[in-house]
Amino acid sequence: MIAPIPTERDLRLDLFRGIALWLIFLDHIPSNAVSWVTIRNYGFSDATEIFVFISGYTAAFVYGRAMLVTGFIVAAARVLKRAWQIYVAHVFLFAIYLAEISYVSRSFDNPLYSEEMGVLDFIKNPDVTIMQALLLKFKPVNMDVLPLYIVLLLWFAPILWLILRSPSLALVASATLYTLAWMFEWNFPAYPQDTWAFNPFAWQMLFVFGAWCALGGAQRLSRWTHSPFVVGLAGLYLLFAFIIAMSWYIPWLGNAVPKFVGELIYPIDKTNLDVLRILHFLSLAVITVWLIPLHWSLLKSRWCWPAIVCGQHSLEIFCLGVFLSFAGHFVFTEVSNRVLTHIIVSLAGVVIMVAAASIISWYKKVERQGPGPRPPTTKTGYAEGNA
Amino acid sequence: MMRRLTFVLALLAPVTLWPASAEPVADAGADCRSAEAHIEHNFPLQKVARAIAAKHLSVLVVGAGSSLLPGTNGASNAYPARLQFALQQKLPGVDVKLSIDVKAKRTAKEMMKAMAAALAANKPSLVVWQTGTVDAMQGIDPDQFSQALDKGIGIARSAGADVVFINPQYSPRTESMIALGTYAENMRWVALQQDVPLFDRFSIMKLWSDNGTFDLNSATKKLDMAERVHDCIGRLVADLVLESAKIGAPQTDGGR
């Protein structure tokens, strides 16, 4: 049986992916006063879960159609081309990181921080580290998401094939891999030691679940996700996570959390996508879908447009966000570290992201129209925006 | 739109003006105590309390590079020596001894493995354990990091010592290169579960930076600011130890 694929792109996905990109940008500027607005402070999961889930969803939406129309080989080739684009983007970001770190290592010296300055040592042997970076083993801070995305796409074509034929089997296979990774501590090796900060064996589950939802799963689940019982349960779980998160900042609340609860939940493992984080993300998703219907009028209004346009060009805007977070931190250390600066830098960053996304959007429109009778680069009928 | 933005900024003005209003001070000696409010003492240090009552307190500092200062007077100006000085001042009549097991570039696991030997050699009633930075720099699996902390606490306690944690330094220039977040969080969680007082060096130094107490951004080879920072840390750790010992003081019949 071939699963039915919805033809219209769900704007809610673009909206929330755009918002997730903003939140990732805000969280990536260290000690940013504005990052108190981001969801990671109020629960277990953060914008990464939203980004990975929606990326899985849209990848299945775009390439799933392609696979049905053009067959496995062509669709797989397109998925791999996308993985290559992301790899190039990652290397580009690494070049920017190298520039930043080289500058800091030249300009900064302080005996208080002799230990911390050791992080700059890697530029003393670029022969090894640059090679390791190209192999995706050496990943500087905040540059873990794209390598994860690359790996997830590399094995996505066969998974997509399986979801199209037997969605349940694909989901079971994904959950099994997740469980095995936890049981046997599977992960990818990193340089100089240890393993990836986002374990692809674990995080694939959210990506595959997103893909599964895109290819009919969401419809099958909708009876459950809209039941008052599930919505209530999700609300309760979010409340629980909120109270626990508050206990990280309010000492008396921290002491009030019973010992056995702490023993049960800590540590909340981001590397291996802790079950608590998955549940938190799912609860957020349930509440969101319950609050915002598919044809919500505001989705097409100018209020949602800034986030939606960012969400539709997620790779470019993600990379820009990482670059802007470097730049923002640079402003904090070199120019001013006042809270007002934090607010201005954060707002300016989001504005730049929206501006860039709308220019990219305009470019794509112009290129699609072309100067004359040029054949269109993509067949009509493929979804708007990127996977 | 502009009007709305102005409104939002106006709402935020009191928040934004607050940190800027604190002037940098030449003599940070008194001012670094403004961070005292950031120190939580929730967990008792019973063995320390007993040692103080017995007039003999022995402290072991286990740490990595940020427990050191370079230079000929480095050892006497770094926070472990300043901690001993502050404890001695506040505990007249008590013999305060301090030993250190500090080497740069050590992860929590490496320190944990060396801990038994240092404990056997010095028989402390308190282990002050500074860690986290090197684990973050090397990207050690956070779970392994937490396990090393748990094991270290176990080793120290079975050797008859209480434990106090010191988390990583706030280092504005390298913040975008060292992801301390997960490690600081895991350290806080282990501390909560194991009833270990945590000296939140990161937040305290961040407060100093925000308030202008110390210019932690400055690029310099000079040691004066680093020495004052370590002096403040030593004194504040002493406060944390003594406050926690107070809650852990034997009640009527010698504790338990």
Given for the second form:
Amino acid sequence: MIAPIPTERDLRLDLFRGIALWLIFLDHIPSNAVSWVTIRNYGFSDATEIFVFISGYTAAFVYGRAMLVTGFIVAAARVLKRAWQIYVAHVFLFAIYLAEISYVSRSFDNPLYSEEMGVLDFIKNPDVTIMQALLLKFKPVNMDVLPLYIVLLLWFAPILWLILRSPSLALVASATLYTLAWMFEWNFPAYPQDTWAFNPFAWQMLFVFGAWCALGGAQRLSRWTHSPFVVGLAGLYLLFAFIIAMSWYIPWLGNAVPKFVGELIYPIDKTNLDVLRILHFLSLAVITVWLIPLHWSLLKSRWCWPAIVCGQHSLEIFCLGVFLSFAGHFVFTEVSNRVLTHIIVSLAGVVIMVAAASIISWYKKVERQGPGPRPPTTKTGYAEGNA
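So that was the form predicted together with the partner chain. Now I'd like the form predicted alone, please.
Only one chain is given; partner chains and other molecules are left out.
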């Protein structure tokens, strides 16, 4: 049985992907006081789970119909083309990011920038490091998400084919790979040591689950996600995660947490996508779906537009956010480290991201109206560049 392909664009995806990009930017600035507004401080998961899940969801939107209409080979070629585009963006981001860090480090005679941003090995051995970077093994600080996305897209075509024909089997296969990665400690090697910060063998599960939800899974789960009992369980789990997270910062609360609870849940591994992180994300998703329906009126209002427009151009805005996060770190180090400065820099970064996304959106709109070839758009309203 072929899974149904949705035909209506879900603006909630753009909204929360845009918000996730803002949160990632705020979290990437070291010692940023404003990062206390992000979800990573109040539970087990953070914006990365949101980004990966929605990326899988939108990828299935874009390429699922293409696979049904044009066949596996053509659709797989489109997926690989998108992976190549992201790889090229990653290489350019790597080069410009290194240039930014090196320039600031030399100009202000502060070698700590190179060490903090994880580029010290590049300065010592640039020839070897560049080759390792092209192989996605060497990644400076804050540059782990795109390599993960590239690898997930490289695997995506056969997974999408399986989801379209046997959604349950696809989920079982993904969960099996996730389990085997934990059992045998599978991961990709990194340079100069250790492994990838985001293990693709583990994080693929959230990406595949997003694709599964896009291709009929969300409809099958709707009677559960709207159940008062499930919503209540999700709320209780979020409360439990909040209490545990607060115990990391409040000594008396930490002492109040029973010892067996700590032995049971720690460590909460982000690299391998701990089950507690998955459950926290799923609980957030259940509450979000319960609170915000598909046709929520505010989705088309000016209040949600800034986040939505950023979410519609996630690749460009993510890359911009990496530059801005280092620029914010530079301001905190060289200019002022006051809380007011943190607020101004954080707000300025978000405004710049929204402005850049608006310009990109305007340019693509003009491009579609003008003569010449137009970028392909699916019936769902998502162009391939937004997957």
